[in-house]
Amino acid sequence: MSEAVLASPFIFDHRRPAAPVPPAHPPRGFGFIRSVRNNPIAAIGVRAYEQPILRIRNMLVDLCVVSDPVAIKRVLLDNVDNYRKGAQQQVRLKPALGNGLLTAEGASWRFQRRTAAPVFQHRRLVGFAGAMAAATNDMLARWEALPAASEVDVAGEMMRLTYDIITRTVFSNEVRADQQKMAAAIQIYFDTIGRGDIASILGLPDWIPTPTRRRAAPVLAFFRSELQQALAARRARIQADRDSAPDDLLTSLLTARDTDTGEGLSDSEVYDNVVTFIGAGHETTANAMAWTFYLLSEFPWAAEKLVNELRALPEDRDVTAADLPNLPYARMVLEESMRLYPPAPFIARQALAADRLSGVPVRKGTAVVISPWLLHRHRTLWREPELFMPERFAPERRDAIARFAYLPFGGGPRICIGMAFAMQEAMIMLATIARRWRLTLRPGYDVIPQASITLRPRGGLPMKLERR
């Protein structure tokens, strides 16, 4: 085990969050595919948790699932070339998301990332900070004018405010689509393409058309008409007149440059990064929120901590990027959080010629399958793996642990971009919300974590709201 807390005697509360309990013999074949359309980590058997790699080959996949962090380390690094985005995942992803960067390959990728690179540098992110604070106090305010003890799906609160964060930091609050209808037609997308079907398990062209392809084909329309729209008019802007266009993430795509050769994206590839951080940075960052929210509500103990550590900041000014450093503990919760419920329960790839790892064939065309929520939770890397505890992520503690033992967001050279503004991002909702209220999850509620392309609580989270 690579984990430091081996040695420490820091486990405070025995009690299991929630969680499917893995099965001692998983379906197969077709019981296997329904299985994985239900609940894709309620069918990962009790004998994943405790092996390093997985094979599974039969008339329907071949497919192998790693969780050893050295094997991780070649897929994601050492032989990256070798371990394309994985077919399945991309033919879910692809019909929102196009070509930006979390779907693209080779050379396409190479450029975007090249030239969307500065968009992300620290000073940039810094000053998105009160556009963050902003729309955290924003949420704040409405839940004030709730009747005392109103409860609320602290799901939905959540995914709310990450929309309205990255409409402020993307488009400087110019698209005007209304919040709830794109919110709806994200959280369609999530649910139909999102969720693994026969035709996208069995890899049936884009053309044939499924129920949950129909389904879509209106939402995705939404988002193209919408976005466009506001491209269109902020490209116009930056043409007419430089200084005048807001100092956004909209901005810097439109006028970012590939440093080896000066080549701007084009609007296709601006459109298809800006869905990319909606559709997905708003929606990883709303369900890391929320299950942190659920954690605090279910070990009370490190809310408590958690509170006297944020007495510390003023309280007559909000939050900045400036406190973060200072706030250890609330960094703990959060990376503990997102050990327990990964954002991205699943990194898929596909092996363009044969390989080993870590002694294990893999032949050309095999899945592969690199599953955080497994891997966070696997018994040979983690003590008590399926316990809440912060302390694992201690400063003294944290580069103990396996640099590809914990993936929330990803890792090697396709490590999620955005990760500096999700961490910021959710650093100061969860500063600026836990010193000022309390959540409780209303009593006997049934929590489950539902996967898909990314970890929600099935049905929300119905919280009661208190006052701190």
Contents of the next structure:
Amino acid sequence: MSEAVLASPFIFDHRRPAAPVPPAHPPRGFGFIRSVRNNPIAAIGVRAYEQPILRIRNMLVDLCVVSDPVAIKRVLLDNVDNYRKGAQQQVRLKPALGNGLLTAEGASWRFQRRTAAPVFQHRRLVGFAGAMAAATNDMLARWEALPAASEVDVAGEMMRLTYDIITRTVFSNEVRADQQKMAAAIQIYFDTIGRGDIASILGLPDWIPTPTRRRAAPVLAFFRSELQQALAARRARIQADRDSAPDDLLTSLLTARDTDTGEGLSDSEVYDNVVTFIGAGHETTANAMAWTFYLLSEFPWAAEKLVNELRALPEDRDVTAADLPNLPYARMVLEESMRLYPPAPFIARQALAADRLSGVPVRKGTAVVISPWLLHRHRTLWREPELFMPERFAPERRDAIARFAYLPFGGGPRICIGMAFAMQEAMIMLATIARRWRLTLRPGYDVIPQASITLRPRGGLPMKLERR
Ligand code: HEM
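Beyond the form predicted on its own, can we have the form predicted in complex with protoporphyrin IX containing FE?
Next comes the full complex, and the chain you just saw is listed first.
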């Protein structure tokens, strides 16, 4: 039994937040593939939640699902060179994200990661807190103008807000195009190309005009040209007068230099990473927030405790980065929310050569999946894994959680580069919203976690808004 199980706190609420009931006998063959396509987390059988490793091998799939923290550490860290990014995820992400940090491999990834690392240093992130709070205040001003006790889709609201934050912090809203038009283009861009159509999954060449590609083409052209112009304009401005350029992620990427060679990123690398930061950094955080507000609505004792903590913040100013260390309960709630509902529910790799994981032989080419959804609900790693207990993440218990048993941001050298950015953003959003507003789920609404590349509440999250 792991340390996390032993160190778990006592339980004071036995209600299970929304989750599919794992089937005792998951479907096989095509039935399995169909249910994975529908909602992969609902296809995970009950036994998987107790097994360290699951080997699925037949004519259709050769898959290894790893939930043993020691084996996970081997895949993500100790033997990392033997595992490249999973082929299926690459097929889905590359058309949208190009060769940015999330999808690059080998020397290209190493160079980009080394060069981009300083962009996310704490010192820089602190500077983004103002934009994060301002965007949240703008959303709250919009809420204020609604009739009292209005119902909104909180999942959609969070998506809009994190999009606003990422565009303020990536390129200071300096795209010429109308904000709304650009936001809509980004949404279509990721909903079409980013989701991967059947043609890209089958590997059809780009020139074959499938319906998805035809629909996405004009949006893609608009999106690319707007972004390229913004990038070119910024490069020119930096060359003319470095100090006049806004201090955002785009300036950081354009001026970043490899610490070893002094080399900078090319235009196409900067472009791909801007798209990657928008793609990887807005839906994930939005989902983390939507799930957090769902949990706070279901468990009012946690909301009350959180609001008590937030009362210590001065009323007359925005939440700042310096306030965040004084909000341990807000952090615990977020961490428990990302345990139950990891915004990135699957981390996929492919073995380059044969290996052994938890004593099980893995062949060259085998798909290796680490599922934070499964791992965070594993019966050998967590006590009462299906229950909501922020106390698991209390500072005095935090160290008992094995490093590779809790992976909302992944682990090893490819750990999320935006982790600290996302935590600061989520904390500021949570504190700013929860201290003034109570969000209550529509009574009787059936919340269904739907997994794809991210984990969303299916059909959104209708919630009533009330001023505290
Ligand atoms: C709650 C929010 C977020 C979650 C849960 C999350 C989760 C993850 C995970 C699990 C990975 C590892 C994927 C793998 O190993 O295959 C990852 C990588 C990455 N994330 Fe995040 N992410 C979040 C926010 C962000 C933000 C805000 C940004 C950028 C501003 C970002 C940018 C990236 C990038 C560029 C990578 C690839 C890093 C590399 O391979 O070197 N993420 N993220």
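Numbering follows the first chain given and starts at 1. We call the rigid core the largest set of C-alpha positions that still match within 1.5 Å between the two forms. Given the structure is predicted, the values throughout are model-derived calculations rather than measurements.
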Fill in: Per-residue C-alpha change between these two forms, residue 318, threshold 2 Å, rigid core fit
no
